[in-house]
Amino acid sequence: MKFATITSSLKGELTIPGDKSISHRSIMFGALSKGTTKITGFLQSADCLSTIACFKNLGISIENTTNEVFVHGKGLHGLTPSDTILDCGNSGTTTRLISGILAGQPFTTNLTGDASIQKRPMKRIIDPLTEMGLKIISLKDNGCAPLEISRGNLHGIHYYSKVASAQVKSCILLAGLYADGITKVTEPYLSRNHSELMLKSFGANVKSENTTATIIPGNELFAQEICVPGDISSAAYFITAGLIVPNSEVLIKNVGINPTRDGILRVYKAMGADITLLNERTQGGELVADLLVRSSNLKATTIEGRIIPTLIDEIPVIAIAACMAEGTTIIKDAAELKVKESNRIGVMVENLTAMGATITETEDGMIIEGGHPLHGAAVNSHDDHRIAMSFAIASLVADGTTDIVNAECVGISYPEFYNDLEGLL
């Protein structure tokens, strides 16, 4: 897909699609609850549809209409064996969280995913689930999917995770629903906490203190009504575009600003961004606001440490903003980017270099010298939705034509992305 010429300004407003993390969890937790969970604002993306398909195969009735999703839960012990291998598609969230749920089921399940999922590290869930007493096998013996999960007599553990990962934490907590004692997960830094908030609303006995989440088994879950806020990870592209395209003013409505997810706002404020939060409110236990974004003269910053888990998915597009900022931006402690849908550090450096940026790859991040004009180039998305969307934004400030290979992969998380972007031009 080709994107041509420098954009003079962006104007208008848009409502961001539902949060991907919350959409996944609403299906999963609804399936494990008694009663019917009603979900509005559900993200109709490929990843979230993979979660629906998996739970249908596990015997859950799910009605997916235009505006609402109804999950007819069967309780914690109501899932039934799948007739087929569960296909998680491109979704790491589906793969890792469903593994925790399957840990408590009295049957054996095989699950797999696409080529990307079959390269992503699953040892980070295999190890704690094995410690809890589960028999879980990487069928290719490489620490990746496909996985075989068999019934185990689960016992509670206190797991010290080497990575701050909401997927790892959530997997262990979900297995903890079925354990014979208390389960705790301590992270090096606090990762996003959607599982803790939502599980608590469904009736689970979940507690959080500093970087430790605790679940006490024994409580049944009960159906809820869930209104999914807009995904700040999707909003990130339009926030960035509004800041770096001259003479722009963009209103982005209904954005989730959970403190474990709002790192991009804090970083951009530190860089001098003109971002105003309007209509702040709490919606289903999650903080939500409308974001008014205006063009800004950004200055470089250093991004590191405990803020990284709060913006890990936004780092590719933050790198685009850093190219337009005054000074040298340093991103570190972000080695997790290497095991996403692509090696996002290597891919960003490769593609931005092709567009004329001065950027250096480091072991756990990148160093970006701002102020060098970008020019159009052929860039490869590597089938990574966040890479494709980031370079669509880069094309707005690049001289000439930018050709993004497999730009259509944005359907993984944001099927209407290009239409929404065009609406602001």
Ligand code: S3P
The other form holds:
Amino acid sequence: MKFATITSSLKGELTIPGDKSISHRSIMFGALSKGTTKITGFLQSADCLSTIACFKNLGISIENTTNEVFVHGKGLHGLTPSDTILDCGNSGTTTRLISGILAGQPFTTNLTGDASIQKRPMKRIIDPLTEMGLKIISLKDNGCAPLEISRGNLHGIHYYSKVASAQVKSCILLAGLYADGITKVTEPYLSRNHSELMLKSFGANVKSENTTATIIPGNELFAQEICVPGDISSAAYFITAGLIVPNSEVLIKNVGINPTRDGILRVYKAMGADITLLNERTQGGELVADLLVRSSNLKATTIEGRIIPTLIDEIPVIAIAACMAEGTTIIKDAAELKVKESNRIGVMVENLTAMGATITETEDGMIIEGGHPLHGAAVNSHDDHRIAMSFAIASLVADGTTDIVNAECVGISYPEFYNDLEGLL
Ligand code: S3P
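Show the form predicted in complex with the named molecule, please, because up to now only the form predicted on its own has appeared in this conversation.
The complete assembly is shown below, putting the previous chain first.
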């Protein structure tokens, strides 16, 4: 897909579609609850539809209408064996969280996903689930999907995770719902806490203290009404565009600003961004605001340590902003980027170098010297939705044409992305 040359300004407003992480969890926890969970603002993207398809295969009736999703939950012990191998598509959240749920079922399930999922590390969930007493095997013996998950008698454990990963944490907590005792997960830094918040609202006995989450099994879960806030990871593209395209003023409505997700706002503020939070409110236990973003002269910064998990999916587009900032931006402690839908460090460096940026790859991040103009070039999304959207934003400030290979992969998290961008031009 080709993107035309430099944009003079972005103006207008848009409403951000539902949060991907929260949408997945609303289906999963709804399926494990007694009664019918009603979800509004559900993200109708390929990843979330993979989660719906998996739970339908596990015997859950789900009605997906344009405005609402109804999940007819059957309680913690109501899932039934799937007669096909579960297909998690491109979704790491589906694969890892559903594995925790399947750990507690009295039947064997096989699951897999697309080529990208089959390369992503699953040892990080295989190890703790095995420690809990589960029989889980990587069928190709390479630590990746396809996985076979058999019955085990689950024991509560205290797991110290090497990575700050909400997918790992959530997988273990969900298995903990079925364990014979208390399960705790301690992570090096706090990752997104949507599972803890939402499980609590469904009636689970979950506690959080610093970077440790605890689940005490025994409670039934009960259906809820969930209103999914907009995804700050999707808003990130328009926040960045509003800052780096000159003469811009953009109102970005319905943005979830949970403090475990709002690192991009803190980093951009430190870089000198003009972002105003309006209409701050709580929606279904999550903080939400509208963001007024105006063009800003950004200054370089260093991004490292505990803030990394709070902006992990936004780093590709933050790298674009860093190219337009004055000075040298350093991103470190972000080795997790290498095991996302693509190797996001390698791919950002490859594509930004093609566009004329001065960028160096490091072991756990990148160093970007800002202030060098970007030029249109052929870039490759590597079928990674966040890479495609990041380079659509880069094209707005690049001279010449930017040609993105498989730009259509944005359907994984944001099917309407190009229409929404068009609306601001
Ligand atoms: C997610 C957690 C993050 C994030 C992913 C969604 C979730 O992954 O990158 O897009 O919904 O829990 P990790 O937990 O592996 O860091």
